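Next up: a single chain in structure tokens, the form predicted alone.
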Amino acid sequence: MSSVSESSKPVPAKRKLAAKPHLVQDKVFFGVARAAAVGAVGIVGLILAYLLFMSWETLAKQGFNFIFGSQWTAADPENMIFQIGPMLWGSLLIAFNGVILAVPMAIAAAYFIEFLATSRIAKIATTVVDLLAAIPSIVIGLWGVGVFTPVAAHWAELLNQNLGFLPLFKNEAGSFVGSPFIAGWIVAVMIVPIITSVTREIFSQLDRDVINAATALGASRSSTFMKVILPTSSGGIVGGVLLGLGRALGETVAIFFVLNLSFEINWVDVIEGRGGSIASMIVAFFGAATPEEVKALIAAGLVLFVITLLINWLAAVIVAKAQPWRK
């Protein structure tokens, strides 16, 4: 009889959790944190809008061929061209030249500190990539410049000797220094961390279960990390590696250091000794440029910051719907 009447009472009606902050510390903390936000929002929104009216004239007169043109003609008033065709590509080309040289290092690395190394061991490789992230850039231009190139140089030759029959890797000046192929070797080098980083952390989200199920069914490591761990965490990786590539084209002063800057627009000869980039462009010009000569480089700013910006929020999406339990 207690049974039935028990059985009988009403269900409490589901609690339902704040929405908002209720403690003074909560609100405190709520309130700095989505200042923080709308702050970050508000400075990226204001440097657009500032770099869109300085280069608001350039633009206006250039029209089209400012983006797709290969003049940069300052010394006549008269008839100032300036167009960045040959720099804008060059950049694409240099980075995407450093994606494919620093995808497989980052992958093989995060890799190694999750499912390989010792608790200690990848403790100490998580802080060496992270120290390889925060080396400033002149640091690693001087290194490229004074260490690396000879290196690298040596490398071009190679390819060139042994598969100079392919067009990109033809080299007609003779000389290999100062190349686009050097200089994604540079940014291979500044964008594994970052790429690491994200692989890493998708990496440490996998269940477990999933990869220990393949091992013992008798996958290899190799097979397992294949076709479990690579396919289930490929859209996390797509992020990071979109996120190394918007790091990759603004990169300025390493690539200055180690890129022979030419308007002529180098396709795909990355082993010539020519090339081109918007960001040491811009730091190669600034210092002796005219008033309209610098909004023509703040034009072309322009146009790299807008990239950029699409780049890192395709990245974002990306990685967001590669991990829907964070939603």
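Take the two forms, superpose them, and find the largest set of C-alpha atoms that agree within 1.5 Å; that set is the rigid core. Positions refer to the first chain, counted from 1. Here the structure is a predicted model, which means the values were calculated and not measured. Compared with the form predicted together with the partner chain:
- Once both forms are fitted on their rigid core, the CA atom of residue 28 lies 2 Å or more apart between these two forms.
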The other form holds:
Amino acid sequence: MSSVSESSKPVPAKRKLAAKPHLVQDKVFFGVARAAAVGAVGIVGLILAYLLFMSWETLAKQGFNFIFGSQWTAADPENMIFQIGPMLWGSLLIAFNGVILAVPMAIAAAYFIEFLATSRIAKIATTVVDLLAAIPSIVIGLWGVGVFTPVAAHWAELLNQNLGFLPLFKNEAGSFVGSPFIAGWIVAVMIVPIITSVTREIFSQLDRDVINAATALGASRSSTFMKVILPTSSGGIVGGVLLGLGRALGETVAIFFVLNLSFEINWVDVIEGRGGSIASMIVAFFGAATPEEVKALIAAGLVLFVITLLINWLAAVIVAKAQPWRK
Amino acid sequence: MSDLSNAANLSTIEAHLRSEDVNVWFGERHVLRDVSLTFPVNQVTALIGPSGCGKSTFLRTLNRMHELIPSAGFAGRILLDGEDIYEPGVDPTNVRLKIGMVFQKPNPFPTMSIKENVLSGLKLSGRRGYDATEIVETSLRRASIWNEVKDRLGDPATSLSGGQQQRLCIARSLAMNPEVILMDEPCSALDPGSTRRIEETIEELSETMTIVIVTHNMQQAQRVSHQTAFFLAEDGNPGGVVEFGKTEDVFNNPIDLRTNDYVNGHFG
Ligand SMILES: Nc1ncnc2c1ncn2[C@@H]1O[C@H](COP(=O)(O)OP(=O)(O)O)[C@@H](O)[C@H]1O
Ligand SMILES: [Mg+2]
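Switch over from the form predicted alone to the form predicted together with the partner chain, please.
All chains and molecules follow, beginning with the one already shown.
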């Protein structure tokens, strides 16, 4: 018996295959697509390079205290101190606040649209939610300060009166305006659309047969939701939530309008009338900033950028890990 | 529709599940007309007929899955042990506990392990105080998959082959201890070997439960079923039962010419 590998015939030469575009229009198309892709990556790289270049001096001078300290004085040219601790923490606190408020609303809206509404109502609801995303940030900020702040301050007062024994709902200063709680609501309004639309997309891709299987086993709608729909879509929903979180962290103008910026760090007193936000701080200080201060503000922007990149990367990892059954 | 005289042969056997003049609509469209069938205790009934004639739709009226489609309309009665499951006081989730269902495509819960899938019905319907180990083993044995999975109960259900997944779905249904199992073309997505195993399982199960199976496979209907109903929908008319009787009669001595043509592969 002769085996295939013992054959004495020479291996034929490799032939040319048409894997790469060879028609002229294909080559042009390929070139344009590649240029766009390289360009997008290049722009991000250039932005990062510019930020690093501008931030270098501040970061070197201020050291770790730039991130962890709580002082900002540009008055004395001999001894300028730039530290963004309360702003960085404030950005995170407001973003978490917003996400915690937005997630239940978004999931409920997505569930309603996908599983309860007739197709006509579903279309209307989808349009309304998408419209919410189209409202300019500045308009939400104006609405936030003019209309929503008094309402939310009242809610905060009620929370304080009834749940004030929890550290979370302490309020010593007596002012309920300008708090991370209110800024959190504003952020929630702005990220509900993105989380709703990601969640709706995930729900719509669920295998209806799997949901029918639960029903056929005698499950109620609520237990089907809790034990089948949510676990099956959790990875994708977390991805949507992190996208929302990224947006919440970067939100500038709307928060600038409703938040009372303070360099005294506010750890968890969400209904206390002071807080921080890197993006709002940049807006607030930029106009009157000295050249040194501008560099420090750009460094603050760099920190925000890096955190947002980390969150996006985390989103990708979680989405991939949480749904191993999806290829 | 035509003569149902073969059904007379069955009237002596105790009726377990029975449909009386079932009519179904989707929106304005009338898709099933006057379907009256009797499913006796511990018998396998095959529903055959060309695709689109309403077999799946009829099957879903039997456990009230039909009404989950927003445009669904229904008339007639479904009697389980003499009680109409469409009576206003009846909770559809309770009906589905007594009448289990296996779908065309294997659909285990992808986030759950093999063991969790078997117990999923108990969890989903909020039951308590059961012996999990015992139920898992019994159900998997009854679905003839125990030996293949007993050492890997914690593995994801999606790690099983298609045929194993379908038997797991049968086990999942059996864990609820239903009186009746409905199967909608349970082998149409499976290879011949897996199909054979499922047919053996159906045979064993029919000793203790009533089974209704939709199949487009004529040999399968003859191998597994005691009685057969032939459904047909002609020229835009609603579908209905052309012939219903003992399986050997329907296949070897059909009364209706259309049945004869269908079972001999002349159309459909
Ligand atoms: N969800 C639905 N909405 C509207 N029409 C449907 C729906 N499901 C089935 N039908 C219609 O009902 C008829 C019967 O379908 P079905 O019961 O699936 O047939 P079978 O299982 O015999 O192939 C078909 O004409 C089909 O188009
Ligand atoms: Mg069908």
